[in-house]
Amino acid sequence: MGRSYGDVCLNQDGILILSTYFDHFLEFDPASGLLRCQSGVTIREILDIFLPRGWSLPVLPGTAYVTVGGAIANDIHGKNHHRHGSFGMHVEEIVLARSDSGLVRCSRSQNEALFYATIGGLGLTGFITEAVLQLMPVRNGFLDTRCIPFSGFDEFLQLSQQPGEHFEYTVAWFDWHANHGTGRGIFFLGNHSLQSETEMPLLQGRGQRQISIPFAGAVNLVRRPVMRVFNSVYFKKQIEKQVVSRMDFDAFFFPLDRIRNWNLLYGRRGFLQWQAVVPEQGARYLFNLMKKTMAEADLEPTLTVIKKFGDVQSGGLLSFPMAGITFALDFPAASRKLFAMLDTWDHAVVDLGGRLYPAKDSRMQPEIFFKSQPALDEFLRYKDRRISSSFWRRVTAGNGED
């Protein structure tokens, strides 16, 4: 769909591949949950058609405005890593396109090494053009959620130790500058509703979009006052929440599609997220080091997402979620101190064993991505060499190409 907020989609100077017309759903089987459709096809088609027939993606990323072929390129994750891991893991079969073999169907028991070098493959391994989807039963659209308010990351670390047994789904929201400075959030939880759908259609549980921004104005509209204020009413209005209430499906995994191009906010510069994962005992040394870094450039993210991820791997040679702490945080993209905080971070990043997320990524330096990729040797055995972008072209300058 265009929407990566790095350059993974876009290849400057050269031909772009769209998927704009791959929009078909081919076969599904209500016996298996299993769905073959085109590459082209989005996460809000397939909820559109699917969740009032009671049918669910396991793994769910922030906006529904995803095609399948870029869920698999980017092998997405969401908030329920540690139960159900990355999207591919819930990927059958994927039928590619390369330019030196044609059409090449493949699986974990069919050329296999292609298939996995191909999630999260960044689409460098031919273009998808449809793929085998398992689906999850849900009863109805909607979930039971609990909101828990906790003091500094420490506190963080030990709430997320105790829900992932009880709860589908983790995630939590941070403010770094409240509490004197200590910072504090929310940890959010939720589970699919039990309820049936003879006590709650299936077709409800479907917020709608509310509000459109129409352009992009000459000046950052999130600038810090105002964070600081929304902050403070948004910590206040979660913690009235703490007792178990329902929440419809895409309030819950889709805040911000409510909003329609949400990005303008940031005026004409726009902004930047920087998304890392580290073991998790790297990740008090992470936090500690991104809020002193912060603190001398005088820095202050506009929103911050915290997630763990569980031990539960798709085998997707360049993917980005392993087990540890994952950090997400935007900023402005307008001052000069930025790029030099994030720099740091990054080889802090890799010097802890963790990687940064090439679908959120515009920055990232080619010796960032080779030290944390150790399995690119094997993957570049499977690249088409006609296929680049200029994420690719960025981060290996020219080393990873045949």
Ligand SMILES: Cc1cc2nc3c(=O)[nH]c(=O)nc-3n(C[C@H](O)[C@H](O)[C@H](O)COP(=O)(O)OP(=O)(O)OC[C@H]3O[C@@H](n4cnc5c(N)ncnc54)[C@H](O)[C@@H]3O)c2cc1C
The other form holds:
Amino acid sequence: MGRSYGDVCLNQDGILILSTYFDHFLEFDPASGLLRCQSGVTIREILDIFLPRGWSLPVLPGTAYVTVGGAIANDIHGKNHHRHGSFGMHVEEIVLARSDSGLVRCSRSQNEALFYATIGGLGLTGFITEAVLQLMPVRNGFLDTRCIPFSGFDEFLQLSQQPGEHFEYTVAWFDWHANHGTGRGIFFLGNHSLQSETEMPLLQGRGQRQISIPFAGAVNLVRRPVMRVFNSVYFKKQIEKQVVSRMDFDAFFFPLDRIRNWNLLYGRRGFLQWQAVVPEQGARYLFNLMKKTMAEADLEPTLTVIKKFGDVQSGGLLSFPMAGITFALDFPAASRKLFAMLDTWDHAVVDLGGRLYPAKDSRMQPEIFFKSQPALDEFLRYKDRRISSSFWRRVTAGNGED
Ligand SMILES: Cc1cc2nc3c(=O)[nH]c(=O)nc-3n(C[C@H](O)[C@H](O)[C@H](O)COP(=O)(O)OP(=O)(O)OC[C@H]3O[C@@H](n4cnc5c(N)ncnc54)[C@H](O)[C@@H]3O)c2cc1C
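Next block, the form predicted together with the named molecule, ref. the form predicted alone:
Following is the full complex, with the preceding chain placed first.
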């Protein structure tokens, strides 16, 4: 679906394999919740069919328009990483088409090294043709949610210690500018509603109105004054809902999917997202560095999301999620000083023992990639020699082929 923000899904001057026609559901066992499907099936399609039957996916990203193949190749995470880890942990089997050996079946007990190289393997170990996924039972299509306002990063850290034990989903939105520069945010919490099917229908908010941005204008509409007003209104609107409220699946998991082509609001130059994770002990240092350098460069993100990842790992050799705090910031892709500032952040991240998320990257230097991927040499043993990508050539500076 090309939903990655950077160049992992691009292959400049080469051939791009599309999974569009690999869109078949193959087998479902209602006793175990195991689903076999082709790799081009999207999360939207899985939910449309299985949510009304009482099944969801254990890991959901911020958009439903991603394919099973893309979700495996980036080992994507959701708001419940502290509970269920990343997508790859719920994949039971993968069928790979490789240029050297044809179709290869791999799982935790068969060709396991290839399986772990493929989870988070950025599409470089072969083309995933199908996969077996473990679905998760839910009672209805709703979530019981809570919003807690907080002030400054330390309060976020305090909040993220406790609620994860009681809430399946946690994530925070942060406004750096508010509170005379201390910043403030909203901590969102959610659990699947436990009310029975007879009391609550297995709806998921389908048929909700979707607005559409028709084209990218010459100018960026997501400008600083607009964002400041938006952030202030958004904050007030959320704290009014501090009491527990009930939201349907789409509103809770995929709010951006309601605005078709929302990225065009940034105009022709577009935007970029910087996402990294660092061990928790380094998170305050990184936060302070980000705050200081943004003030010096007079830059402000249009959106900041912070989340604490749990200490659960899929085993994917190049997987992004690790225990710690992840920061995701959106910026209009406008200025040279932005790129210089992000380079400083990249170095801080690897020095703190963290890493950048390839799915969101379009600019990290090879040095950063090599330093943050200790299993790279092992991964190279399983890379398909005839598969490459713009991302791979960029981050390996041409040294990634054997
Ligand atoms: C609004 C929005 C919110 C998002 N929220 C999150 C989030 O909360 N958490 C998160 O982790 N990510 C998030 N993402 C990123 C997104 O989930 C990932 O980039 C995902 O991998 C995109 O899937 P895709 O099908 O579009 O794959 P693409 O972007 O097309 O490809 C991604 C990678 O998968 C590989 N690939 C795709 N199909 C196959 C296949 N059949 N076989 C082998 N390799 C394959 C490609 O080569 C590429 O390396 C978000 C993206 C958007 C736009």
